[in-house]
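First, one chain by itself in structure tokens, the form predicted on its own.
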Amino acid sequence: MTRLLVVRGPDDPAIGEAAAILAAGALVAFPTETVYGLGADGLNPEAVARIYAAKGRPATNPLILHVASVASAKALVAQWPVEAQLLAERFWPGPLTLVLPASAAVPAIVRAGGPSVALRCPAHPVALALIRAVGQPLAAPSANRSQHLSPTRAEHVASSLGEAVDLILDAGPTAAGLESTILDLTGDRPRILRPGPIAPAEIAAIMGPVDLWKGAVMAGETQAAPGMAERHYAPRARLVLVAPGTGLSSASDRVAYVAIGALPPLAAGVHGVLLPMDAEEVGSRLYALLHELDDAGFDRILMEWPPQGEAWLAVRDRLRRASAKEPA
């Protein structure tokens, strides 16, 4: 049975205990303001392999380096240029992701066998208090099986990766919900590869115009980052997006209708859920209704498509991979 500790905060023993168990090869689940973790010792490539047959993860999609501060990200960089500076500067700790070429210090594993490493310093104090005690930066993909629901809780670790993971801290549900933006900055133009909490108009702010790649790299292909697959963040029912308004008048299973906004006209025995007109709140409360509705036993989940706009680009990209056709 996979231990879970209760966190009260960044000086509660257990980070200590933690720490210890991280410097010792294996896995602990741990809280950031996104959702909750996976985490081995970035720098031990044989910890880094027990992520991957932790999660079921392709060996084609990299990891994210979680650090405490700018001086353990130049550590792990070949150029760390003036934009970085300016983005780390501006929005760590923080929901911001930015992909740079590697230095030699970072295993090809977490790289996936690519030119450049992804690192993001997480604002959450337990997350930083635990990476400060173990001394190096954590490898943490979302602590959940590959291609399914990102856990918000540390109830949904326990039941998506079960003893898998040595230990669990619990400091409760995380605050934004949707993974971190994720911006490459190894090109002639900055591209938001996946994007999350920081908006495109915030890191224009920054640093000058910037590309959103809206593509999806296919099973077997190497990603640059994470986040970038046909299929990903999916629920066990069948998820399907519809026109808003667009209700539903019979169902022959068990179907749950989730509304944003206004709740259209439902059959009898369909579950309806609404939720507001708020990109924001709906980001922080999408994963943890949709585990819900999982454990619900629902076998369909219909939800309205969000609205058009930069303030929703985060939960459209995660339902459009989400209700995407499994690979044959």
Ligand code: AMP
Second form
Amino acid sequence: MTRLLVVRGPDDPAIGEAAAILAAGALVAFPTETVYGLGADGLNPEAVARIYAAKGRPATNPLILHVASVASAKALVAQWPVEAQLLAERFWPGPLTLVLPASAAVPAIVRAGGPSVALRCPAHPVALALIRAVGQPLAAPSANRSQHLSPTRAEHVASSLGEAVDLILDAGPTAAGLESTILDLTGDRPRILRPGPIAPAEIAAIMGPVDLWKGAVMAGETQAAPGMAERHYAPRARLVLVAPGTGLSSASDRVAYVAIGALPPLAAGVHGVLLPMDAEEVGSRLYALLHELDDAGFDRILMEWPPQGEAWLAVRDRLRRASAKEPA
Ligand code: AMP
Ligand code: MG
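Can you swap the form predicted on its own for the form predicted in complex with adenosine monophosphate?
Time for the whole complex; same chain goes first.
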């Protein structure tokens, strides 16, 4: 059995224990406000290599370094532009990841060999206390096997990674439930690589218009940003997206139907789930719901497309990827 320690807050002794494990080069899964992360000492290449092995993550997919302060972020970049300063003042700690030119301090394995580094300061007291206790940035992707559903609870980590993680810190369900917004500040114009809890308009309010990477809004642009594979975040059941109100009049397999706003007519035996017309709430519950439907053994999950509009951008992005076909 994987070791799991319940953490009641930033002063819990479990954090010291976890920090010692990380300092020794091993892996600890910990809560953030987005999803659970699989952490390693981000400046120790052997420890970071264990993350790739545990997840089965391709070496071409770079990692986010988690820091507890702007000062630590600055030590990891070659330049800290005024935009980064303004965004960090407004959104850190919080679910915004900044991609910037890396300094020599960042090991190549963290960057997947590229020239830039992704940085974020998580808004979870346990995550911040852990980073401070280790005294190093923590490399931490989502704590799940590569391409699978991200974990929003400690149990999800245990069932996805099993023995591959040395310790799991359990602080209950995560709040935002979707991965951070990733903003690339290395080009001529700022560009959102992955939509997330912080909307483009919130970023634009600080620094003017931002571009949205095409792959973040439509299918088939898989290679233009590192690691943004088309199929991702996927449940085991086949996820099929349908138009709102479609319903289901007959089914010969075990099907769950997830509606948003109102439940349409469903054949007897189809398991109906109703989510509210509220992007933030659907974002926060989405992965836990898909985990639950997977665990219940459904063959198929039909889910209604969320509405157009920026508020639903991150949820639509994850659903599009989660329903993408497995590469041949
Ligand atoms: P995960 O931590 O699994 O949610 O994934 C982190 C994602 O951040 C990766 O899949 C990349 O898409 C993105 N990322 C990390 N580092 C960089 C970087 N240096 N440049 C661009 N994107 C990055
Ligand atoms: Mg992930």
